[in-house]
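The data below hold one chain only, encoded as structure tokens and taken in the form predicted on its own.
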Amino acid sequence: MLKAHKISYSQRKFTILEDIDVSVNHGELLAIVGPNGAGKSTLLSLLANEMDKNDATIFFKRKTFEEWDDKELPRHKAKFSQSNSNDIPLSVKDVVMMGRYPYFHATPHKQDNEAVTKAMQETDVEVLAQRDYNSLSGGEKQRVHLARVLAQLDNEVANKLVFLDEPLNNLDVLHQHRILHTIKNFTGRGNTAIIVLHDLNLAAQFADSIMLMKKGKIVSHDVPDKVFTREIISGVYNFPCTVCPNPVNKNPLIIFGT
């Protein structure tokens, strides 16, 4: 689905990413984790073709992004970013409809309205459809933009890819799990998701593979059981932890502190 080799990135002579290889398969949910300043969001933006890549070549569906048609690419991939405008003078439904702009010129079609309704249901914002976006709380705005991204990829194209940069910020426990279940269902249909997370236990519960980063490098990239060990996590976060089986699902459970 997505492959990149030897990604490096520097800014003002400061190395942010160094020699990173990435390979993500169809139907995979990859979680990128690591402490602050590890380069997680920068890597995600580079993989999503939003930044200069320092000559690194990224292949998406066996084509470089330069080989893709600009009008066709948004039907295959979408990205949710940490920061979105807090001042959008539109209703919630109209903000979500922005995700459908690649599919119509002036007037939304039936399938566009259906995709918007479905996305709002999945993110629990359907009851806010007619609300002024600017009147919402931070968590509600977060879910609206998640709905916009989901609506963008609601189409007949096979093997879609979504990038999500810390999509759980400002969300309560219910909506954190609801969003991750939605993403898991998305990948369960043969699509792919690359998500930056801070909560290691949620990553262990939902991700198929984990990429653990520190200071711009990959420390470990494997299944959760192989990455989330006491030695690796304590070393990367410079803080003691215990790792034991989660009593509910047997996934690794990380408990920080002594």
Contents of the next structure:
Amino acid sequence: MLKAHKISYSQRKFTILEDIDVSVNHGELLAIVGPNGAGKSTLLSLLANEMDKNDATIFFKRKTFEEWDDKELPRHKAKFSQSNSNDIPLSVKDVVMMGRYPYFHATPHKQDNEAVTKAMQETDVEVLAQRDYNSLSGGEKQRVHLARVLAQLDNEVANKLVFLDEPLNNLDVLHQHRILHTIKNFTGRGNTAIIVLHDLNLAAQFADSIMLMKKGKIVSHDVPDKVFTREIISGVYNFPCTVCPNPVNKNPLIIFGT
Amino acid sequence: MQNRLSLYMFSSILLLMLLAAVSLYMGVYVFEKYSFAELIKGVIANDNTISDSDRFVIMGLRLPRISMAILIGSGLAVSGTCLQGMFKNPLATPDLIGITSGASLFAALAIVLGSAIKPYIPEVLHFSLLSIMAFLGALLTMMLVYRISTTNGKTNVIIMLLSGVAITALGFSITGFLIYISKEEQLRDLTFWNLGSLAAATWTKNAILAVIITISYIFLINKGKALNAMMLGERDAQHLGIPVERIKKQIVLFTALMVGTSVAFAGTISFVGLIVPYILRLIFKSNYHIILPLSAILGSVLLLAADTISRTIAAPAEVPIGILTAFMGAPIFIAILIRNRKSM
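Let me have the form predicted together with its partner chain next, following on from the form predicted on its own.
To see the whole picture, the full complex is given below, headed by that same chain.
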């Protein structure tokens, strides 16, 4: 699905990423976790083809991004960014409709409107549809952009890929879980998601595999049970913790400060 | 959405046609025949049903001027809207960021130094020297301002406006110097630049304007979706398949062409690119998909109305049109400042 070999990235001789190998499969939900400054967002940016200067070649569905048709690519992959613009003087529905721009020329078709409505329902922003985007709270704006990304990938293409950079920031518990369930459904249909997350317990509960990073390097990349151990986590975060099985779903449960 | 847009387009075109018809009758000279249909029929048929003086006033004076107001108004308003989309700010207009000054500075240079360099350039270029110079001036200023004020796709509004102030000051000083050293005939031309007027309209100029505006619109007028997406940020727009870099280059090139040609033929008519998008934004928010095509028509409406007023309000004398547009534009400039003072 997506393969990259030995990704390195540096800015003004300051190394941000060093020799990172990434490989994700169809239907996989990969969570990238790690302390601040580990290079998680930079890695996501590189994988999503946002940066020009990078030496490693990234293969998405066996093709480099240069080989992809610019019009075709937005139907196969989408990205949710962390730094969302806070000045978009449009209605919420207009912002979500931007996700459908790759699909229509001037007038949205019926399926575009349907995709927008469905995406707004999934992220629970349907009631805000006619509101001014600028009048929303941070968490609401976040959900509007998630709806936009979902609407973008609402199509018949098989094996799509979505990048999400800290999608759960500012969200309340209900919406955190709701969004993760939506993403889990998405990967359940043979698609792939790569998510940068801060909450290790949510990552343990939802992700198929975990990539733990520190200072631009991969510390561990494996299934949650193998990555979330007391030695690895307390070492990487430099903070004591206890790992025990979650009494409800048997996933690893990390309790910090103990 | 599309039906709504067509409706608005249709009604504003109707408004423009009505205004053009009214404007044809406005002025000191009064036609012998009063019916609009008779006048038009007489001009088209060319069968002496209307007098020679009527024909001259229509074909030689009023119609070329009305056409030029329509063309330049439209071009300036679309330039303003596109620049605002590119700089992501409602204050980015050709005049405020110094593009008009850059163009008129180069035009002034062409007027004063033109006689000196004319022997060295091919003869075909003599006529268009002025517009080419104005275009170059506009293009260079735009690239300079964009380079100075924008890093990583984010525009620093204060730097953008201040570089406009700096370029305008430079243009002012050099134009002042040129006025000081110029001969009498050149002086008249230079004064015309600074105030702006459509009095020098001819069919040849209109034809050049029409060609340039048509070409520019083929590239720009359908960029509404792209400009909307660019509000998300340039990277996010790229994820939606918008070729951001290519679109920015097109905007720079074609707005420079339109602003440059307008300045070459009509001098500095300021604030059209500010007023029209501002009014449209009040009604349609910042949905460029709607306001970009509408600004093409409403720009014409605004400038035609202003020009008609400018040549009738103090008849038989004429008020320079730049004075009227600035009179409307300056309060709107202040209104935008007040509205955005928190985010600046």
